[in-house]
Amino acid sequence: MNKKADVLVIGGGVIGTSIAYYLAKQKKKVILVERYDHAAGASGSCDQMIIMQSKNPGVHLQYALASAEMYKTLSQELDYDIGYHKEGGMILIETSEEMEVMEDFVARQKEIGLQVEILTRKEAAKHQRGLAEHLVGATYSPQDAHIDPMKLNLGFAYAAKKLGVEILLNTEVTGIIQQGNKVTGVETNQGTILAPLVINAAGAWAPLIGQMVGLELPIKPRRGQIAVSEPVAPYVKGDVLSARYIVAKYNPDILEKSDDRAVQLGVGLALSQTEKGNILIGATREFVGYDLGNTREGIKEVLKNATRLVPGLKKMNFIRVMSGVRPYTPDGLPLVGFVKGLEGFFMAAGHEGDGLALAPVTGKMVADIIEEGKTFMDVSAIDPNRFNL
């Protein structure tokens, strides 16, 4: 196999895919390659949540509040149903001090134009039955939403397809072809593919593409771990947090300072229910390297915990596990620009758990800035080049 295109994109999830749609819509011929299948990933182990409210005041909410816009119609312009539901979501708050964070956190929110607000927790069981009765209360917007992600992963890559992407499944880039400090194509698995321009959209497996290249990526993957319950009458109402997830999310050294193990395997609430009705019940935020495996302590903490936050949990039979890897950045911000000192060269990794909220914008800023050398955010926070690479 000999080919050529524009544009090569690796990495075939909900980023690689939205990035390959949006450089079709410009015209641009691309070819995208994933070393298995789409949604093999993390877009295929994953939750189900477009969630504004886990996201830092400032760019990065900025972003998700863009890509929650793309989402109203994205069913429409992509053609086909991306399980998309918007009914709210809230963050369980426990304690006092939490309350304080919490507090600030919104306050800050409501600057970038969030619609937030603070619950007492008899106000909040109004929104969500069966919560825990010593929750001092959570935080509620009504612009969190929630899809199916393999079907957003596919979504993409069918309407790419259908404007001429050609998708290679089951290739795998073996190396990067260079003349001097200039990238012109990828050697892969199934024979060379030229393009003067190659996009590192391949998420917690970026690090290793750039190694091809000799960048060390700061990008390392996080496992997190999820229980899924079987098929039962609507429980979950939207999507529901707990701060502490916001904690392990932004400060992981505090998790590895305490004594407790799962505050150590950064679990923190992340539920909601499938459309067939299966509860999905998260997460552990791990550095394990690439091991994908469940463990029997990450799950218990996960179930422990979850039960503890919403006791009616405890009814629910709980049928199988999943985990993945996310691809986790110093200051929770993904690298999204061109290289510096490496022409041709241009990241689209590092989403960490954000990989589903900021999809639809992250293709469409990517394919501005190939096109025009402009978008319509500013992107200067996500230039890869702030890590000196």
Given for the second form:
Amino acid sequence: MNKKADVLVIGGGVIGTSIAYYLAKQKKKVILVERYDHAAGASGSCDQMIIMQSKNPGVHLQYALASAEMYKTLSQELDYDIGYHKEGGMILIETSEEMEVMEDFVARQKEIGLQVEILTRKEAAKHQRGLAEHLVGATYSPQDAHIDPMKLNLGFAYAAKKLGVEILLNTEVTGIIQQGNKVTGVETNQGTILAPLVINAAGAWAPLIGQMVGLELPIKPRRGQIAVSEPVAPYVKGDVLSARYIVAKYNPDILEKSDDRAVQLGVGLALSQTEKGNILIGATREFVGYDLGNTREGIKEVLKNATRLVPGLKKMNFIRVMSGVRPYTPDGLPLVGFVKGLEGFFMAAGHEGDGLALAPVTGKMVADIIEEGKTFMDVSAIDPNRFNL
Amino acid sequence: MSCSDDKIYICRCEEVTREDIEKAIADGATTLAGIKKRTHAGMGLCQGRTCSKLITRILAEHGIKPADVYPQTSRPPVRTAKIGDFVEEDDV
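May I ask for the structure of the form predicted together with the partner chain now, the form predicted on its own having been displayed?
After this comes the whole thing, all chains and molecules, with the earlier chain placed first.
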């Protein structure tokens, strides 16, 4: 197989397929290669949240809000039902220390334009049943939503294909072709593909692609373990997180110093219910390399945490656990943009747990930057060159 | 294959028909995981214990040798388990 394209995208997850779709709308000839299959990495082993409240107030939240706007009409645009539901979300607060952190977080999020407020436990109980008595309150935002990640991934892929994108599954990149400091294509286990522009959208595996061109990407795989309940009648409304999740997400150093196993495992509540009625109960945040396994300890701590906050879950059965690695970066923001000194190499990875929330806006921004050299948002904060590559 | 064969349930838990499986294969799925993610076959209460053999056979009809079909990733619990029992077992 010898093929040519204007742009070659590496990675068939939600980020890669979103980019392929928005590039194809700009009339680019795009080939997407994927080592295994769509939704084979984080896109198929995650929860389903499009949650604004977990985002750092700043550009992070601004990107998420731009994405949230796009999500409202994405099913229609892709002509594929991605299972979008906007039912709001809350972050459960257990202690007065957490309340202090969240009051500050919420105040700064409001300045960015997020509709969010702090509720007392009694008010929170009107939104969500089964809450523990010891909670001191919760934040609430009507802007949180969820989608079916596998449908999102496939929806982008199908829409991209309709626009002429060639998607090659079971096609693994084995090398990047370079002429001097210029990238001109890739070698795969299925043959050579020439393209003057190569986009690394390989998620948690992006560093392995980076190594092929001598880049030390600061992306690390971080494992999340999730338990899945049997289908039950509507129980969890919207997305439910815990304030500890926010701490786990943005302060990994604090966690390393703790001797509580749940804290060391980065356990924070992430609760939502699928269209079919399964409750997704997450999650850990662990640095264990590319180990995709589940551990008894990890799942136990996840379920202990969840039942402490929402004791009603104890009566339910779980049928499955799952596990996947997310692409962690040191500052919690992805790497999106051209890499300096390596012409024709573009980064679009490192979204960690925000891949779903940021997929549409990432695809749009990447297509804009490639087509016009600029986009509708300030992308300096996600410029890959902020790190010493 | 007659029309009625098409509507046979392969995965009873998630009510996935042979036709759905065939569509997933036409879409590029070559593994049990690929079919599961496109159709939900194997995601239900029994976790693929019945349908994975049937799906392997359908894949074989499309030229993929059964020996080359990876089993689903084996993950706990082996049987549906009550969350409360699991988290409290240490305390017993």
